[in-house]
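Form predicted on its own, single chain, as structure tokens, below.
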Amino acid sequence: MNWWHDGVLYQIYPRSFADASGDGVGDLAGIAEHLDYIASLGVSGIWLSPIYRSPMADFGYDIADYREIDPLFGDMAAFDHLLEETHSRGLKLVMDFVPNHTSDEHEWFKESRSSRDNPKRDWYIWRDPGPDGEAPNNWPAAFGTKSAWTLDESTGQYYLHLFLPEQPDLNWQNPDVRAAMHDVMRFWFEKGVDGFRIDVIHMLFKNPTFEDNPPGNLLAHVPQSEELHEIVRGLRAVADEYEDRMLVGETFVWDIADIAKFYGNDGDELHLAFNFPMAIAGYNATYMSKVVDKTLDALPFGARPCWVLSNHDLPRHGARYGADAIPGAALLLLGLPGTPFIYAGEEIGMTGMIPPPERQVDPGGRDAARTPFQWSPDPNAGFCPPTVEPWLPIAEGYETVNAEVEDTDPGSVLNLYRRAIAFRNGSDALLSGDFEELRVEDRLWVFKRTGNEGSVIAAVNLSGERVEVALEVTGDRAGRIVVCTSGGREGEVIGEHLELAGFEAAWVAVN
């Protein structure tokens, strides 16, 4: 079985994970220093948000050179060391691949904008102004409602940027662009990287007519078309040149049928596609279960669902659901069929914090999801030296919500994650078993996973009220709590009924 199929992956936002250099910004050496901690979670691998050379207009998602490490994070020797140390612990390393756009400081774009007849002019998307000199159409940029077009006065044409003006879009209709980006992938695969998370993969193909978007449809310019899937198949073909490499896509689309299409008809596109309808759901079992049911029905045979509750772009689910829901959400996520991703800090119960206005830096307003990791109760939460100002403020409550304090507390969120992942790693029911819903209400979700060696019933109370769940596992089929948000209940034998306190969740093994 492929490593990613049964694995749990751990996302690291490098700027916010650990600062070894003492400048207030996380770096590669800081990640390397904490690999033993990551391994202790039982995860299979790590995904690093971008670490390439960048002017940081969008904090690394504006890449000036795909084959260089930004000095802020270290150098190529630091990366090679991190890769070696990661692999030595049996972990995989997945990098972020940003194919939709580059930085406007990338040499390709500098050449492209130098003249209309430059050989790289068509590497980006250029259009003449409208009749009155206005933008070519009404396509919006992702950050705010500004136009996705910027006029380059030196050549008299507009260039397309679906994000910041500093992030011009590459033209994936140009075969030279495809070849160049495929070679970028090969460069990192040759180094031994185990896969890529592909940024905004759903945006790589643009409406070739360049017509205005109709009212109410802000994504008509990026149709989920056969041409897009041809591009994705090309990326997969590169990955398939190497053994056991994985591609996971940021498929930020809301139609679950469209998410399913990114796996391909014959397993020839992505290995995994993030399910954002689940990620943005409230803590409501009725809605969440519908997302799961529709996903399992829509995916091609053999395709693996991919679940995530938080990431660097979304407010942490602990803030969205409430801190009381954090433990139960862990057992919900890890109990579902599929490959879950954990965003660094989830496992200690971080909720993030909106910085004061004078400390806000992100153009997309995502600072709350990116506050530094809370390692200890020391000043600056052990993220950076106490005499240094971290690049974002440390979230409130770090004195108790941190890895050091939780490490020795059996009842902590951290140790719940460790127990849950360890049990999941050894359970054929949770790794590959069938999925059956037993009870679904807005504030209660009970489902069963059945494998060759027995079943595991996941019961999650999403409310603050005590509930009773009928399990019907009496007699010689009595169940046993194997993982519970109230750790003291683990080992408890369960008969016909399971009582759950407010926000409590449990996995019950049934032979």
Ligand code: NOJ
Contents of the next structure:
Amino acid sequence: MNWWHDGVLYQIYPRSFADASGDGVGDLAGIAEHLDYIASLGVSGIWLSPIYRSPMADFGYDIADYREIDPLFGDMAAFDHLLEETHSRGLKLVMDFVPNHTSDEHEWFKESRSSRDNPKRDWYIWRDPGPDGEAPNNWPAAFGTKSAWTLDESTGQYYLHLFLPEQPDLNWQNPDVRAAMHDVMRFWFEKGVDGFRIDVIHMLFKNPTFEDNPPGNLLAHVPQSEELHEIVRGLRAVADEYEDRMLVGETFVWDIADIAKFYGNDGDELHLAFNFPMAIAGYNATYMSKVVDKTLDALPFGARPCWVLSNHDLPRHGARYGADAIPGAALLLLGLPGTPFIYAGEEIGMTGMIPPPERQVDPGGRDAARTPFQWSPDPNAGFCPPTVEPWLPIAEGYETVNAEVEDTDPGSVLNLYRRAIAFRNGSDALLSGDFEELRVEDRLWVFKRTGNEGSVIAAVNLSGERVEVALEVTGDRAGRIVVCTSGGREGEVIGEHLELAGFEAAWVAVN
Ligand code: NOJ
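Form predicted on its own done, so how does the form predicted together with 1-deoxynojirimycin look?
Up next: the whole complex, starting with the chain shown before.
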């Protein structure tokens, strides 16, 4: 089994996972303490959101030194220990690579802004003001529609930042920037990390004319052009200097044809590209199945789709779809053809929570996705000591939705994820079988995966109403429920019809 092709990957947002040091913020030692739990899920690897030295204006996506661990998370010894312990359990470790921007406290930017003729001036993107001193163009920054340009008073030019002013964009048109960033990748590859998730990879190339975006097009300044893909091929070439490393891109683009391009023409770009049209879809099978069909059509031969329903930037899917939908959504996600990523907490059915206004901290309004992992029914959900205030409040309902209580409950979401991942890991049909739609309605999705050793039908009821699904698997070809959101039904033999209760879902093996 190839770890990134066939396995399930597990995203950890380190601030929110487990606080071993007792300061209310998760850390590397906390992750290391829970590796047995992670291994018990059956996943093949972990992706860590950034842990590098950072002033934390964007909670680590503003990096002041790509080669150091932020003291909040630990130190390099703690990282080395985590890497070793992860590998010793047969798990892979994927880091976050943030190439589009640094922190404004990175030495490179401090040099760049120090004078117009500093050798690193061109490592960032500087432009003169417009005739009336205004920003050079109308490009927007994320987190609100404010300008992507900030004036540096002392040198009289504006610098570009597609995110916060504290996150100046690097100039990837400068060969020295490319070389320096390739060396950052090598630094971590040499340590033995298994890959990178690449932050906003679709934004690395900026429209060289620097003209205004046309009205209504907020992404015209980051064209999905050949020049962008040349940069991506450069990153892949670095990964290919090492054995069995993987690059997955945060390809936050809407056009599935643009996602497909990130796999390269000749398998020479990303190994995986996140499919955001699926991530932001509502819980609607008609829409979701269109995304899957279009993706399978668009991807180059042999390219692996990559599905995700939740991450640290999106409200959790349990909150968006409704808590009742969580178990069925698990069998939907894990049944699709491609590599699934699960976001820590989704496997226990966390829905997150919008903190009260006085506890909100994220400039991008994403706190609800980042409330601490719920380990136990203890105070602070076992995330940090009871006497400490966690950096974000614990979401309501943690007394029942938590790993400790669910561990011993066979009917829990946690044990459903475990059974589903275990079955998937051994199922040729689910890992590499063909995909065929049997029935698609807004609130019902039945699809079949067929491999060399038989088929698995995934039937997901997305509604609260009971439904009956014709399976026509009678006689010798009788089906058997192998994984079900109602665990008691596993083993049940299915004839012509499968009945599903509201929000119930099942995988049925057919020989
Ligand atoms: C995408 C990351 O996932 C998000 O958390 C971050 O704020 C932006 N990129 C900027 O790095």
